[in-house]
Each structure stands twice: as C-alpha cells, then as structure tokens.
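Consider the single chain below, provided in structure tokens and representing the form predicted alone.
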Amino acid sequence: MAQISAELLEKLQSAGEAQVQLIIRTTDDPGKYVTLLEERGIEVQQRYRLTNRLAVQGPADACLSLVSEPWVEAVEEDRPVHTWTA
C-alpha cells in the first residue's frame, strides 16, 4: 500500500466524485501510466520523470483506488507552493 496521510485518506474516502489534485509518485518511469490513469478518468496534468512523479487531477474515488496500486509508492496532495524572500 502506497504512503498516503491519514487526513488525505479520509478526505478520498469522502469526497466520492469530487475532483481532486494529487501528486503521484511512482516506483519507476511514470509514462508507462498515463493510459491506465486516462482510463479510469484520471488527466495527468504534469509529468516529473527525474522524480517518478506525476501530477494529476480526478474523482476522489477513481484516484483512491491507486492506494493499493503495487506501481504508486505515495500520494500526496497537490498544493500551492509558496517562496519567501528577504
């Protein structure tokens, strides 16, 4: 089972089909999942091949059923990345 927090689990779980950003990372090439993510209504919106990850956006219960996925090795939450200057 891929690492996932327990507070992102429990939004997945009740989300149902609302749509959800996560980032994905996987155990190698993430190109090689693009068709299955497609499939299950998953859009890869950016690919991360030097860091095995994939950014995508989806239903909450279509990206939920990656959790056991032997391939995906952690599932976060894609958020906002802020930088502070001086």
Second form
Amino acid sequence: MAQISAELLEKLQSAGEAQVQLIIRTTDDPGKYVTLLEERGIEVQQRYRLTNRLAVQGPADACLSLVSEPWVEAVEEDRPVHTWTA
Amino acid sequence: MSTEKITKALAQTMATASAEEPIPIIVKYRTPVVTAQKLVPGVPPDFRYKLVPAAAMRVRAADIRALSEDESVERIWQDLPVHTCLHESLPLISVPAVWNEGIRGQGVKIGIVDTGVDPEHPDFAHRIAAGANFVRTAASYHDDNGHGTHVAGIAAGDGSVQGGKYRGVAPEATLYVAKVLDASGSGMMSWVMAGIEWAVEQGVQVINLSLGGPPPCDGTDALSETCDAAVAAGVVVCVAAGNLGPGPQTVGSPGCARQVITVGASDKLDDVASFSSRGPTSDGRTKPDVLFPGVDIVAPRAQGTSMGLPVDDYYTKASGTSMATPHATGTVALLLQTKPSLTPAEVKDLLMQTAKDLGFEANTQGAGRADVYQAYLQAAPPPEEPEEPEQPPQPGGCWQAIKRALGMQV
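Next up, the form predicted together with its partner chain, please; the one we just looked at was the form predicted alone.
After this comes the whole thing, all chains and molecules, with the earlier chain placed first.
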C-alpha cells in the first residue's frame, strides 16, 4: 500500500465522487501511467521530471483505488502555498 | 548668471539658501586641467578630479553665479548625498564591498518562482531572459500581486529609477520568471513544482522561493523533494523560512527541505524578526540555515499593485522572510560569478561558515546573519603572487663559499 497520511485516507474514503487534487509518487517513469489514470476518470494536470510524480485531479473514490496500486509509492494532497510577506 | 550651466536642483537650493551659506557643488570645466586660478579665490576645493576636469567645493550662492559666468566652466551640479542600495540592508551585509571588487552578478541566471514580475519595471526589464505562467487563472507571467516584482528587485534590481538608491544585491544578473502564485499571492504546491522544473530546464543557477505552506514539515513532501532534486541537479535553491514565528517548529514546506538554503529574517539592528519562523523541523533538523535582512525593505513595485507600503509609483516597502530570501538569492549570484564551480552544498557552507553569530540559538538564527563580503573572500581565488625574479648570487653569501670550496677565484 502506498504511503498516505491517515487524514487523507479518511478523506478519500468519505468524499465519494467529490473532486480532489493529489500529487502521487510513482515507482518509475510517471508517463507510463497517464493513460491508465485517464481511463479511471482521473485527469493528469502536471507530469514532473525532477522526481517521479504526477499532479492529478479526480473523484475521491477513483483516487482511493490508487493507494493499492503497486506502482504508486506515495499519495499526498496538493496543498496551497502563499507568499511570506509579514 | 548662466542658468544653462546650473542644474535645476542646484538653482532651487541657491534660491532658498542664505547669502553666506556654503553650498556643496561639483564644477565641470571645459579645459582638461583644472588650474588653481579657475577655482573660487580663497576657497580650497575638497577634491580635484583627474578622470574628468572637475572639482568639488563648498561655496556661497554668489560664488556659484560668478562661476557660471566663467567661460571655462561647463556645468555646475549640487553635490548630493549618495544612497547606494536598498536602504540599510545591503551595507549591513557588506554587499557594496563585493560590488567594489567588480562582482555584480554578471552572467548568472536567477529563477524567480513567485507571483510573476512587472516586465516593464525599469530596474530589471532589460534583463528578463524568459518567463512562463503556471497559474490557470492568469494569462502571462505578469505580476498582478506585486510580491514577485519586489522579490526580483531585491535580488537583481539595478535601482535605475532612483539613481541606484534601491539597487538590489546582484544588479547585473539575468532573470527567469515563473509565475506560480495568483493575484492574491496564493497557489498550489503542484504549480510551484512545475515552475521549479521549468526554471531548472532554463539553466538557472539559483532559484528564489519566497513562499511556502504551514508546518509541520519533515522534508518528505512533494514540494520539498522537488527542491532537493533541483539542488541535486546543481541548482542552489533559497527558500523563505516562513512568517509564523516566534514559536518553535514553525517552518513549513518547502523551507524544511534538506538541501535548500532556508532563510530567516533579521532587522537592521541585527535582531531576529519576531515573525521569522523557527526550527526545528518535525523530524528534528535545525532550521533556518541563515538570516538575511527582511524588515522594511524598499524595492520595486509592480505597476497597478499595492502590495506593502508604497513609497512612490516605482517602489514599495515590505517585510517578511519573503524579503530576506532574495537577499540570499542575489548573494548566491555574486558568489557564483566569483567562483562558478561552486556546488550548491559549497555555497550553503560558505554562507553559513561566514555568517555573523548574533547570539541566538540555532533554531532561531541558523548560523547567524550572513556577511556577504566574508563569503566572497572565502570564494574568491587567492591573488596570484608575483614570481620572484631570479636573484644573482650575493657577494659574501653561499655562492662565494661554494666557489671557495671548489678552489675557484672569489
């Protein structure tokens, strides 16, 4: 099972078809899994090259299925960031 | 009086000065040599210049009028106080001493990953090499918040609008701009990651990240690991510690990333800003790494924005670790121009080893407040020693003793 926080796991389990934004870390080239994700109704918003990661958006229940995929190493929520002006 | 020769500012000063009040002026002569008789009788000049035929002196308004009638005088300026940089912050960290060595960031590529920049700001418009937008609600990398323009100006503005008064740390560096935060100054980690990748692909040598999220953070999140991957690719990454101090464990992502330079904020009295986030990270590592000035920094203002406390149409004043971080980024540009072979780890070590210990604990000040000139001295190659000319044997020395030993005539 992929690394995921208990808080996010609970959110995915309870959110049903609500849209969630996630960043997933894959075991190898994330480009290999784009089609597979799209077939599940999960939109790939960004594919990264510095690390094996994808930014995705899709229904929570579909995203929950990723947690048990052997090629998914970690799942985390795409969180907001902001400027640091005092 | 020849009004053409006297500058407008000087004429205004003369109009309000009392008759005997000495006014500091600089006089430029048409003749190549400023001889004594061309100066005001009885007034010794403060300086006589050789590169241009000019002299600095303090004289009365009546003397200035007389000088302006002299055919050999070409122009008369008021000698004005000089402000060389962003208020007090740059002298405090000894940046001008590095400029005096001819190091201003020439040829170094800086990535500003932020709210974008104002591409028409005169302080750096001509040095933007490329820009890209990663915000879905924006159409270009133009700054609709003001933060990124301020940050870019601190790192690499030349202060040209105000005659150099608000010059940034590396005023000749080249800028690559990734807009990853929207008009409200917010964005998603995934946008920032995309901006970092773009900057790395552009070949930047240092990336500025004056942004972040809340703690806790152990450096294993996607954004922190992307920053570490950029460092592994050879790029120095400077990240704001955050403004959630003074409590402990207030550094968020990506300030908690292992390989980045995490920057806290100090003020002009070398105190740590109370807002500056403190370590340790949630896995127990010390942060921040180093402090740079981040309180009341005047730097470029983006057109049509009101971030901070606007000073005029072109500049605004703001505080935060957001403002401290581009001081670090500009400093890295100076060091990389000085010694391009420096690795990101060596740059971080240099800044930390040469920082001034302010006496606070490590999770408050890191290694201390940066001293840019000391870091430069450590990075700069030692001056080449002139080769000793071959000395002929000295009479009475070893040479004569050898000759005697060999039975030769001495």
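The structure presented is a predicted model; accordingly, all values stated were derived computationally and were not measured. Positions refer to the first chain, counted from 1. For clarity, a rigid core is taken as the largest C-alpha set superposing within 1.5 Å between two forms.
A.B. asks: Checking A6 here: with the core superposed, does its CA move 2 Å or more between these two forms?
C.D. replies: Comparing forms between these two forms, the A6 CA shifts below 2 Å.
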